[in-house]
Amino acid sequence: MNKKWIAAIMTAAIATTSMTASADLELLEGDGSGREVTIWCWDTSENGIKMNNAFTEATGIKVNLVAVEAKDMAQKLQTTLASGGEMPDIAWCEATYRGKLLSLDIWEDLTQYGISTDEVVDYLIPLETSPTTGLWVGPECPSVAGMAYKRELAKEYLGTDDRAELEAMFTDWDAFIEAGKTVREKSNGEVYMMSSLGAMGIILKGQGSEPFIDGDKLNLDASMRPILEKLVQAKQADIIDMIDYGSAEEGASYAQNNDIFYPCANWSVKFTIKMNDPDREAGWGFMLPPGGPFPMGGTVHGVPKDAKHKEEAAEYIRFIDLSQDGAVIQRDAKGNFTSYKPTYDDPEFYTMEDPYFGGQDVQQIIAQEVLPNIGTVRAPSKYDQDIEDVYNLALKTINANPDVTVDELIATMESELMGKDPAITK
């Protein structure tokens, strides 16, 4: 299949969909060869049936999508498997959950059906790895990120809304922390370089490499230390709101002008920034943080060996995810990146200048400026839900505590991951 052919298609699915109400638009009955692929995710939304649409409309083979919140997934699969129930043929393995699901046995080997990692994005390959069995699941869209600013607030306290500026004002966290000195002051206490701990910890935390936990033993003196040092520096300086990350306070703060800084992925753009800031024209920008860009999200989509069609599941995952063809796809249904590693060979096929930010082309910065840069990253584990449950006491700990020390926070939270788990040692 051609661009023009994969265009013609595209243009067909949302012409179809503005024929009909958007809450009636239904995925395609397939070309009645019986071949299907059921998929477990919590994507149901119309640009989701889109892109799905546009697959069938290519393959012929019927798409079924069936709602699946990411925090069930793991007990879903388990719970099914075990009374013997019908698998799904595709699952989706989000991040915040992807350790303990890649670390079950329940994967099916990819490369008896002709994937391989070999067009892979290749920081993508380790974050898909079982941290048990050593298999390598299945791809997954990229979810990378760097820094989103309020332009007007940056130019107001820090002399400059211009992203070179900017970035080669925070050589490090350092200089960053320093910098939320400054703004601090002349706001008059006002003003705060980011608006929540998490925020910051988030990336400072995919920044890293080095294994919170490494098989079964404790490694947070040498991966969560460094974290942590920095987030009771910024604490302690106070240049970090109070707000709790994620919360709808913190969704509120993006349209307010208290907070400078946020965390940015490509999806964010979006899903959170616009979302929650739809009047603040021009008013944002895209940076790359101190220390440089990292991973935030992402969501592998795995074969279980006990799935019915395996087969359609496997041309799903090489047609969606691993082709040039599935890329144009994505990107025009969804807005997503691909893990089709020469799609990123051409610097225009991800471009689109963005009045919101200001005429920024922040799609293209992702993948031409982010997505190659990300380094070495931390390999999932089974214990990553345990850890971001005792990280995240350790946040609230600093919040109420800004005084306690780095060592107070690693002995609690070595105490508690032990606690939830007697195969976890020092």
Given for the second form:
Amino acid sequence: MNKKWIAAIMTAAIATTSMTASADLELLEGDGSGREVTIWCWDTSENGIKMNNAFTEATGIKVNLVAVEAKDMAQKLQTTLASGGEMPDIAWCEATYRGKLLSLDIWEDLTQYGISTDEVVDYLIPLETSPTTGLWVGPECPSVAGMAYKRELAKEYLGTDDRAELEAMFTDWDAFIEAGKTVREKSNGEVYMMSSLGAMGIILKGQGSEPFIDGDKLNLDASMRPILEKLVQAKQADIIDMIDYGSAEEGASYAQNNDIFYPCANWSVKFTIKMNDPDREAGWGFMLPPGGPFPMGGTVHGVPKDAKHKEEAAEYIRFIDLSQDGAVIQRDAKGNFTSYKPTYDDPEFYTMEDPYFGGQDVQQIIAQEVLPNIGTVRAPSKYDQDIEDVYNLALKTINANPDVTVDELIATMESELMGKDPAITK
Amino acid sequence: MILPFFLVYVAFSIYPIVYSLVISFLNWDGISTPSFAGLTNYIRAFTKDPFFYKSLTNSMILMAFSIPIQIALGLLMACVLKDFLKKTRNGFQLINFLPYVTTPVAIGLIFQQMFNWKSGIVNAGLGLIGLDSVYWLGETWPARVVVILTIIWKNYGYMMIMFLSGLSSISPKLYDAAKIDGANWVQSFFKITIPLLRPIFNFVIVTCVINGFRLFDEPQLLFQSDTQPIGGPNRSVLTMIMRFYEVSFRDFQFGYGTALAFSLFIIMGIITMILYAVLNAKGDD
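Having looked at the form predicted on its own, could you now put up the form predicted in complex with its partner chain?
Time for the whole complex; same chain goes first.
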């Protein structure tokens, strides 16, 4: 009897699972012409599928998505090449790994397929250009950011939750740090200005354009020193919470009431803030940080030279990334901004008053105030990952010992970088 | 008759080893045409790479603390199960062995959460008894302590199984005779159990040292996210295999990576030979 019950329950469970699976959105099959494009990416979500299905409906080209984590992309491409395996038709290159990936001489020149940079948002072009070959590898969605804040905490400890007043209050980072000291005092040490050194650091890094390594020559004094000075100053003022950037604890902190400000890119609204803090209706605000807007992240879509379906890949990029139809699909399916420059001529294209942000039109602010004010950007370098690694090491050191000097940090970073790669010189 | 086996052995064991050895004398990023580098990669490893010696030192520090403790714990647990918990032995055996078969990713996540500065249960416990929180995963020695604890927790169950198998081969008559002569449990442990477990000790010490040099999973998984430095704070838990992995599969210096692997092989070979000589010399005494 028991066995029968178990069998019945198992059957029901399997049937339910199958029904759920069949209800999931699937990629369309294409028009039967055999044209297809295989993309190595990390977004195989329903929104991603919707976007790709729109492309298939418009062109008849079938899309195959292969899930590859951002941090594994370089390794997978490299080992596939070394072993003579089948390369993707499009590979995603995330910002942290972009420099290394773009520096590899494995990318197709898309100008052969009638794709030019004339219609690409200007600030993106250097970010998409190979630091070694000088080739423009491919487009990426603009990923630009300001700062989000918890209105209730801002009002209680800074006296206002009004964007303009907060921007006027934080004329520079020194003013931000000073205000943070007041917040700490008023809250009896309970509330911090930001959740992590990394959160403040990503803003500071994005606001600079000086290369960390110029060619093979270290340039940390000009580029990294100002960032570390502010981070050490903020840590010594005790205005930054002790959380690792990007950790699960930082995700949880969005829903708690201990940290006020967070870096906020166009995609953060939907995929970071609302996901981590779904219940704070009208509880968030968006503003420009001290020092102005900054690029945050980004993912280049490149076509490898060894791809099988290069024509289809070029058609995909032309449609999804560099057309008005693609801009509509990206916006509606994923909330992405387009790299297609003419789209931004229409100030009403990205607009959505967000009740979650107290009625602020965050998308319009980002499209019309943040994006056009992104100035010179720091070009990718083949050493980006090494720099990120020694920078993370410095953040740990500052957290462990706030009295560390910037000179000590720079000296450690320099010796670490030279130890990592003998080609790097001082 | 043995030809098929021999062919498979050559294809999947000998050829990759020889091919790797050849790569170690090249500069190769996996894409461009390889160029001959001679001994440059080996010279770099032994004379110019600070991380090579740092990782070697780290591996030895982690081994120096974790190996004696996991062996002692495994032995103690085996003896306790054999002599005092006969009825519940199977259950305890399973419980103690489970960490060994737990997937390393899960172990990494569990220990990351437990030792988190802000929300970890360990710091919460320290707070309850009035002690300050420790930045476990952010400072040199606390990070090493976490890795050592992870290794011990994972491996002592395996040690226990090894010692239980050794204990089962010791004749109960020896213990009975000792008891008649008036020996207590502790005396029997030191005079009978330990000496007769010498072959097991030799085996577990040598395998622990080899595994210690190959340590990768535990420290890597504790510091695996994009915002964590490779090898933890101050590279305090950067092991030799982690350095090899970083050079080969992150920096794509396949030539230098394989040179590091062969350098590690040479070091492991020398240390294992010394260890065998020492252990066998003691055995001869």
